[in-house]
Amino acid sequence: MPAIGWYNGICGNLSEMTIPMNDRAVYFGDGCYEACLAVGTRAFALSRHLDRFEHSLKGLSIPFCPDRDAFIRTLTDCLAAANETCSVLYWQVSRATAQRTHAFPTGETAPNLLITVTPKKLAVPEQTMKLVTTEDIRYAMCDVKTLNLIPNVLANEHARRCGADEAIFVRDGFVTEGSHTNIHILKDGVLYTHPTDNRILPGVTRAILLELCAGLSVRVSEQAFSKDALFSADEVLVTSSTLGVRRTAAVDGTAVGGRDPGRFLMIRNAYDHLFSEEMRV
């Protein structure tokens, strides 16, 4: 099946869909978004994603407050129309369609809702990742999942050109997160992860990871760790909604991790089990 697009109630083949040029997403990136994995018509951790979406809407003062059950039905209808075994469910809301001006538009305007469903193969859990570090040049609203992603785009392109899978942002010598992932380390049996402040996105998979660690008696320390700590860590972990929990083999061309495989596998297997149970796969 082709990828599905949906815009303000109109659904069709994604390659044939269009949006108004005056949608504020086009010239300002004035909106926020979410994305999650889906199996059939089941979206993983959907309620968590919706909670974060509401946080982003509030952070941008976008007045989009649909009934949650009705909104879930719209998302589910799009998944059903796509008829994919596994897919990425993406949705975004922009502030309005209005003449270009920096201030919020006044008068009769309403937010725009865009949804896409694209085919996706599940990540291979055993596949390790190669990472590169790069300076974190983003602004101070990283906890809001906005459409403004140019620093992330540039960082990920840098990773691609280096033959890596992902870029790690470093600010003032400390790791914040990846260009589209959260980064964690295992050291002496403790999982270290950056605290959820305005310098990182509060990852849904990150939150699940911390809950799983609590159930597995793996101590968690929510404190920033240095770039140097990546190279001395027992394991370097990458999490995201589309990747799950993955292991890192190299950072900046230097081999890392591989010193606590038992604890890493225990955590990853717990996540994979949770995913399978919720998705019934």
Ligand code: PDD
Given for the second form:
Amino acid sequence: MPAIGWYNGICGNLSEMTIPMNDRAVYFGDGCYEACLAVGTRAFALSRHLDRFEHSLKGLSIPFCPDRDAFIRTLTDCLAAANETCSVLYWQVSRATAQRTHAFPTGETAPNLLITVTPKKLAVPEQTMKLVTTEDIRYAMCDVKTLNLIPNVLANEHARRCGADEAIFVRDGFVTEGSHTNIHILKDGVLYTHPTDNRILPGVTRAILLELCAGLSVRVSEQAFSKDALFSADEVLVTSSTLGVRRTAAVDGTAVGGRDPGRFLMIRNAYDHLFSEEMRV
Ligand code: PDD
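Form predicted on its own already given; the form predicted in complex with ligand PDD follows:
Let's see the whole complex now, leading with the same chain.
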């Protein structure tokens, strides 16, 4: 099946859908989004994504507050229309369609809802990641999942050109997160991860990881770690909704991790188990 697009109630083949030029997403990236994995019409950790979406809308003062059940029905209808075994469910809301002015438009405007469902092959969990570090040049609102992703786009392209899979942002010598992932390390049995402040996106997978660690008696320290710590870590972990929990084989061309495979596998298996249970796969 082709990917599905949905815009303000109109559904069609994604490659044929269009949006108005005056949608403020076009001029300003004035909106926020979510992305999660779905199996059939079930979206993984959907309520957590909806909670974060509300946080983003609030952060941008976008008055989009549909009834949650009705909203879930719309998302589920799109998944049903796509009829995919596995897909990425993406949705974004922009502030309005209006003539270009920086300040919020006045008068009768309403937010725009855009949804896409794109086919996705389930990631092979054993596949390791190659990462490259890059300066974190982003602003102080990284906890809001806005459409403004230029530093992330440039960082990810830098990774691609280096033959790597993902870029790690480093700010003042400390790892914040990846261009579209969260980064964690295991050292001496403790999982270190950047605290959830305005410098990182509070990843849904990160939150699940921390809960699983608690259940597995793996100590967690929500404390930023240095770039150097990546090279002395027992394991370097990458998490995101689309990747799940992954292990890193190299950073900046130097082999890393692989020193605590038992603990890593215990954590990853717990995540994969939870995913399978919730998705009934
Ligand atoms: N990216 N950090 C950033 C900057 C991200 O964009 C993402 C998600 C994450 C991981 O969050 P989660 O575990 O909730 O997926 C961390 C999505 C997948 C994307 O932009 O496609």
